[in-house]
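First, one chain by itself: the form predicted alone, in C-alpha cells.
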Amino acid sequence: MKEIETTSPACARTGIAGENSLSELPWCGKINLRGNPQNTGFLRKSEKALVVKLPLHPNTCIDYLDRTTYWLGPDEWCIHCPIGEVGNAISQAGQALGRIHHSLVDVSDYYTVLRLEGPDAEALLAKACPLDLHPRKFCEGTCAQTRFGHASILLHRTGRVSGFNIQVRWSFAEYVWDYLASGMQVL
C-alpha cells in the first residue's frame, strides 16, 4: 500500500497569530463525489453510505456529524471526513451505488486547508481573489471555487464572519501562504 504524506509544503511555515491569524488545519480525508442529483437512488444511497447530507444549492456546504460536504457543481461535491475513514467510505459507497452512474475519488493528498481569520481577512483575500466577499454576498456557510492569484482554491466562509477556510492544491500551498503572510505584514 502506498504511504501517503500527511503534511503539505506549507507545514514548514509557522502559524501566524495576532489580530489576524493564518494556520494550516490538521490533515483530513477528502473525497470527490460525482453523480446525478436528479437520481433519487444516487442521492439516497450516497448519503447513507458516506454518512453525509449533499448540498443541492450552489455554493453551499453542510456539516453533518464529523463530515463537511461542499457543493462544487451541479453534479459534484467534495466531502471532508476523518482521514482513516476514506478508504472504507469509498468502498461502501461504491458497493451501495453499484451500477448507478457515479465517480468516487480519494483526493486527500491533493489538497490542504489553510485558515485565515481576523478583521482584515476579507481585505487580504480581496487582493488576489475576484469574489465579492462582503458578508451580505458571501455569508457564513458559503463556499465557492475561485482563484487566488495564480492558484485555484475552494473558499469557505466559516461560522465566524471574519474566518475563511482556503482549500488549495499542495503544490500551491506555499504560494498562497506566502502571499497572505506578506499581506499581513503590511497591514
Given for the second form:
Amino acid sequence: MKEIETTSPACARTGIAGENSLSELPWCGKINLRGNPQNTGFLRKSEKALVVKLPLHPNTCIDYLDRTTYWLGPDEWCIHCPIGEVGNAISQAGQALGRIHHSLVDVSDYYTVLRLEGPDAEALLAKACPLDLHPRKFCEGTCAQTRFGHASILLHRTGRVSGFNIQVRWSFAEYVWDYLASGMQVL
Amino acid sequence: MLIITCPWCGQRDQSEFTAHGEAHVARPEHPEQLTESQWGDYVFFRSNPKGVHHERWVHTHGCRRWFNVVRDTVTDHIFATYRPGERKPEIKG
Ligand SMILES: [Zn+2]
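Structure of the form predicted in complex with its partner chain, given the form predicted alone:
And the full complex, kicking off with our chain again.
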C-alpha cells in the first residue's frame, strides 16, 4: 500500500533562524471540547477522562502533564496533546460523558502552530495584531484569541525568552508566516 | 477606533468585532397569524434612533460569542456591554 503523504501547512516555508526566529510546530494534536461548565458532571468527567484541567477564566490556559488546555469561550476549550493520543482521548471522553450534553471534535488538521521568538517578537506581532502585547498586560502563560491581519489566531506567550505560539487555521498559515517574515526585513 | 469590552474577554480593539444591528427585536410568537405588513415590519424595519441604541455585536476574532452593546449613534460612545439574557440597562440619552 502506498504511504499516505503528509505535508504540514507551512512546509513550503523555510524556518527563519537568527536573533528573531520563526518556525512551525506541526503535528500537534488538538481537540475542541464544548459543554456547560456549570454542570459539575460535565466538568468532573471531562477533566478526568481527558486528564486536563479546564480553565474557567477568559484569556487563560492550563498546562497539566503533557496536555495544555486553552479557554476559547465560556463553554469551549482547545486541548493540545500528542497527536497519537487524540483518537483515544476523544473516544474515552465521549464514553465518560455519555448522555451529558457535549461536543468533542478532532481539529488537529484544522490548525497549525507557528513559533515566533526573539527580542522583536512583540513588535513583529504588533504590526497586525491589535492586542496590547506588553508583558505587563500579556505576561508569560497568557493566551488570547485575536487577529493577525485578516487571520484569526490563538496567541500564547510561552517560554522564558520573548516567544509566542500562534495557532492559526491551516489555510492562513502561509499568510501569517509571510506577513511575519516580511516584517522581519523592515524592523 | 473604538475599544469595546467583550463581556467575557475584556477590552479589545473594535477590529476584532462585528456589529449586527438592533438588539431586543423579539421574533413574533405566531408568524402565521401576522399580516404581510406586520411581518415586513418585523423583518425589515428598525428603530434607527439618533442617540442611544441597543445593538447586537459578536466577538468574531475572539471568543465568537454574541452580546449586546448600548451605543450612542451620534458620538459612538459606548455606555455598556452585556451578555444575552441579561437585563437591558436603562441609559438616558
Ligand atoms: Zn470575547
